[in-house]
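Listed next as structure tokens is one chain, alone, in the form predicted alone.
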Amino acid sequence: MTSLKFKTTVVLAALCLLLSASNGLAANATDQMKGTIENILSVLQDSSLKGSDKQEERRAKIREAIGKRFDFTEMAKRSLGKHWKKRSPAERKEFAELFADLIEGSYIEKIENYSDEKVIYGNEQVKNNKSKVKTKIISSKGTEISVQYKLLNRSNDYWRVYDIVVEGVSLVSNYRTQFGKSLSSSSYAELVDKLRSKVN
């Protein structure tokens, strides 16, 4: 009886370890994304950071949280598509920085309108070094918006966002289409000038 109990305990313990290890791997990107989102929400909910006079400080904290999780260089590369290869290292750096300013400005402006929406986390899909974290934003009126984050794990299990899909529409694909149209009728320099005018 003792032997049977011991074996059962060992089997259960081993099963628990396997499950926790499996869940740890599967939820890694979700946990990290959740941490970033909660960090941003805590800034938005901080009463000491509310008001127009605190906008600069509030946005700086949000930008810091976004910058740690979003891989803007990868997003810029994918958004520019085939035209990225033609650019020099200096041009790529400048374009990535402008793209980051563009996304951060747009993203921050939208999330500043946060009014107690709930974020629900769905199943995560992991394949090699890529992960898809599915979420739903539910408003106080019950409206649901599906948001999927696509992340890359480059090293040390640190996941960074390279695309956002809102209601089935990819941010990267959307910009790639816009940039492609722009470059088909005008120069790269003109595209960069347009980006500068939008972020300044």
Contents of the next structure:
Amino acid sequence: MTSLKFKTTVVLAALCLLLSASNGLAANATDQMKGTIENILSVLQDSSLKGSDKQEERRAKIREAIGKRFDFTEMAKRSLGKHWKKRSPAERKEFAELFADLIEGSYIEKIENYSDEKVIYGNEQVKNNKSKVKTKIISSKGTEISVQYKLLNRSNDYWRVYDIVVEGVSLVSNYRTQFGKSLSSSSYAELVDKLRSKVN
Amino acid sequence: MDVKRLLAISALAIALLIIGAQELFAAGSKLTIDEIRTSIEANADGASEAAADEASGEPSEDSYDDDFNDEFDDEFAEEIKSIWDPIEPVNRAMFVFNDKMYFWVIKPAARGYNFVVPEKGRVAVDRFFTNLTTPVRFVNSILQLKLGKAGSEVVRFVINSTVGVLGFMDPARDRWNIYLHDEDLGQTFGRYGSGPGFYLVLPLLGPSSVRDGVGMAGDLFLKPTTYIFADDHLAALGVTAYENFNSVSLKIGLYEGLKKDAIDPYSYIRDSYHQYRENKVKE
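For comparison with the form predicted alone, please write out the form predicted in complex with the partner chain.
Let's see the whole complex now, leading with the same chain.
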């Protein structure tokens, strides 16, 4: 009798542990985004990584943090819109890589100047497997920039960014317009060439 | 005085006409991806795409195919955002002019200025002018019935003009977390349903629209500098030029970054401006 009670307690305790563990895993999009932003800020603030001679090391660390959170393939796909479908898997892969380099490069260049920023997190909107995380960056110069991240949860509550909206300006929809215009007047190969020249 | 008033009224009337004329366009451009898809499905022939094109500039470029659309159909579906640009050749010419002015004149001058005046000083000057234009933000908040924002503008003005030493510092924000609310007449017009009219690139001032340009002119009546230098137009112009130059000196590198990201800088900046302003109106 006592052993049964004991067994039940053990099973219950194990269940509780499991539940709390899975709850811990199911961190929401804001927490995950916060982790990434804090990670990047800590790299930018790390005094051992400051200066132009440490640029490569610093950028590699930022790139790693961004790469884990940003879904560049999804961004590239959405930016190309209907034209994505017409591309072969190899072309898609190439395009996504180019696009990732472009965004990473411009993003890193911009944030490198900001290290003493305050980031304020607003409320989060979730619908099905998508969520919007609103943030506000307050710079030491006194400017306030609203940055909204749109995230997609494909599996295991792992949220990844598929669009960034800065002051109401969506990165993806702007690139979609740009790519659309370019493709309506010139070929896909030319667009890829243009992107390549931007990246290098 | 009467002539001035007549000019102002006729300018406003023309602007309203233009804004009215583009309502059609605005209705077209607000088509969501869904609506376009439905219209394409309804008229399975190629003519429908042409019709959609006509209605809103060039949505067929931006709209997804059916399959693609189905995959992402939800409330996150983005609206197609573009602004009417009937005078694109003129705007493009002005864009090139501004671009050259920036790289050849303003940027070198700002470099020298930045060398002489440290960033802290320039930030203080920027704050001083920002504090001075409180009436613009206050009146437009009132006009849009945003009384909370109007109130916080008054509190900011009182704190920053006194504790903040004539507005050179921003203790209202730094110590009391009272933030600035950027409101102007262009946003007020937008709030009451006015579309942007069409896209305008102003000399030196850059991206604007009929609505925002008229708003900017109207806001001049709420700027203290207009009255302080009422009899000396050259001095008023000089002060405004300095205000803008100082503000630009704090943003060197921003335009270069935008240009670098874009495939076609002109349309990239135009679309960004439009989205930025529409977002401001919504806020």
